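Below sits a lone chain in structure tokens, taken as the form predicted on its own.
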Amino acid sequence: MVGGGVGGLTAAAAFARQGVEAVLIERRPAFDIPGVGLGQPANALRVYDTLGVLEQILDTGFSYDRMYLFDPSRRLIVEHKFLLGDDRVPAFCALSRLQLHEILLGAAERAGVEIRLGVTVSEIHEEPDRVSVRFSNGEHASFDLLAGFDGIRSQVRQHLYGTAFVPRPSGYGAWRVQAPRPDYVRGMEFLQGVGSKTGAMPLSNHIMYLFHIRPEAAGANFAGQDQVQLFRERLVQYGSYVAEIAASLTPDSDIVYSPIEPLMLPWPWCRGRVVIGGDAAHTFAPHLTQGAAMAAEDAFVLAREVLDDDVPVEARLIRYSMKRYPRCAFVYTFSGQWLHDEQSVRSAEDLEAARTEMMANASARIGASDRILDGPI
């Protein structure tokens, strides 16, 4: 496995738990994963349950079953109860990215995965029944299968497709920062503004993260700038806890900015015995909080299909791609449309029209997504 994120760790653990000798490489020298938090929906939690870590995730994170849509002053527009989960698996459990990675790393290590840090792939050579790899440290090895879960700038995807399929700037970016959680923030919240959207996701009884999505120039890089002032300026129209957090920001606040760069790779996501999944194959607008979940599902389905040895490996990888593409394409399309709709609110009149439309349709729309994503993978 190339890449030690959610997808790579899940895939490595899933293979190793079935007795497969799995090696995972990660370019970082340590698993000090950057990022703020991840909401994990029921479909992802069911995958983690197969790795034996569901209870650990639930004990660590914050579970919730509702989404709230508000106006900029946090006046309620819609409350939606998710149609995800069951008596055992909650609709959502959110936790910090680092906590989720530590849990999945533990699952991989217990399963016997060999983990190599500070190394990546330099060369990939495909042979009839093997894949030979030269690592960045000069070592060579060969494998029955090479799976790239190596992120949005995937080297394995580049090996397969060159620059034919790469993420493109959407013209929007996401700002995030952790903050204390008020007791009244009990689930995922969106505050629809004029020209932007903000909101929060609880990560524990005490912590949540604030997010903000708005147009940003392609290639924008705010490193070295006064991010506190920039973030405050972007949040000025919002009230309630958003205004309180904006006022409390200091130079020590760990503000994270990332561009939204969607990608949906056509299937097949493979050639011969080389295959990709997760952000290497698809990245989404964050609105359904399904990015990590789709990576986890990819990993689960990849292991399931590859270990079903009724046909040659190459055919199993094609089958994996065909099964994953429609579900990921749905998330790509649905989240992209949501991004477009919210960011088209450009005036007070647009905001009032959006309020009316959301009151009429938002819960039904999200419910349709819930029913699809809560189904079998």
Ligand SMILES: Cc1cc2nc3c(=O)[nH]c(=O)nc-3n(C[C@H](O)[C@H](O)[C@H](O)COP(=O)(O)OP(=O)(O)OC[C@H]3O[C@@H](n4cnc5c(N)ncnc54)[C@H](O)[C@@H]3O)c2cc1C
Contents of the next structure:
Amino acid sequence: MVGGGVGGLTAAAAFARQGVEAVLIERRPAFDIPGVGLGQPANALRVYDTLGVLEQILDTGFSYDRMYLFDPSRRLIVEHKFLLGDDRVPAFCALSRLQLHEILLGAAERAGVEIRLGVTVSEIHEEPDRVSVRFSNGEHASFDLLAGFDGIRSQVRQHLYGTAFVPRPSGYGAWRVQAPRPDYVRGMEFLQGVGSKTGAMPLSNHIMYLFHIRPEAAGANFAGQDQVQLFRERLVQYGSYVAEIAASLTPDSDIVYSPIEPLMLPWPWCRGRVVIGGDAAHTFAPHLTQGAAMAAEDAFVLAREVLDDDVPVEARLIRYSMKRYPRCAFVYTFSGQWLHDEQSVRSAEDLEAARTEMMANASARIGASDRILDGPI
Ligand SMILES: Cc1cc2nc3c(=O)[nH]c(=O)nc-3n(C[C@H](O)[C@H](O)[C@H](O)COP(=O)(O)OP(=O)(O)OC[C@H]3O[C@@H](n4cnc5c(N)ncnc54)[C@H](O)[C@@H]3O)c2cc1C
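Alternate state requested, the form predicted in complex with the ligand (shown: the form predicted on its own):
Following is the full complex, with the preceding chain placed first.
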């Protein structure tokens, strides 16, 4: 397994729990993953349940079952009750990225995965029945299967496809910062603005994260600039807790900026015994909060299909990819369209039209997506 994010850790744990000798390499020297928070929908929580860590995740995070759409002053437009989850699994549980990684790392270690930190791949050689790898530390090894869950700038993807398919700027970016959670923020919130969208996701009883999505130049990098000032200027039309958080930002605030770079690779996402999953194969606009969830699903389905029967491994990998492509393509299209539609609100008239449309249709639209995502994988 190449990559120790949500996808790689889940895949390694899933294989190892079924008795497979699994080696995971992670480029970082430590599991000190930066990032803010991850909302994990029921479909991801069901995968984590198969690894025996559902309870730990629910005890750590904040569970919620609703999404609220507001105007920039936080006047309610729509309250949507998610059609996700069941008696065992809530619709969503959100927690910090670091906490989720630590829980999955624990699952992988308990399952017996061999984890090598600070290591990457230097060369991949495909042989008829094996994949041999030279690591960045000079060591060699050969494997039955090489799975790249190495994120949006995947080296394994590059091995398979060269540079034909790489993430490209969408023209939008996401700003995020953690903040104290007001008691009344009890679900996912979107505040539709003019020319941007802002919102919040609760992460624990005390903490939430504030996010803000807007047009940003391709290649924008705000490191070394006055990010507090830039973030405040961008939030100026918003009221309620957004205005309070904007006023409370200081140079010590951990403001995170990420470009939004959707990517959907044509299937089959594999060649011979080399395969990819997670952000290496598909990266979405964040609106459905399904990126890590799809990485976890990929990992689960990969282990299930590869270990399922006696047809050649190559055929099992094609089957994995065929099962995953339609679902990921749905998330890619739905979330990309949502991004495009909300960012097309450019005037007070557009906002009024969007409010009327959302009141009529948004809950049914999100509900239709919920039913698909809550279905079998
Ligand atoms: C603004 C924003 C908000 C989001 N919110 C959510 C959300 O609420 N819920 C959700 O489910 N998803 C969300 N996502 C998406 C989510 O972050 C990703 O989809 C998810 O992290 C993908 O997991 P992964 O394991 O495929 O890749 P990654 O998490 O990127 O992990 C890849 C790992 O591979 C390692 N690596 C890279 N290259 C190599 C190499 N050559 N050798 C060894 N190791 C390597 C990296 O260091 C990293 O640890 C959001 C994304 C953004 C941008």
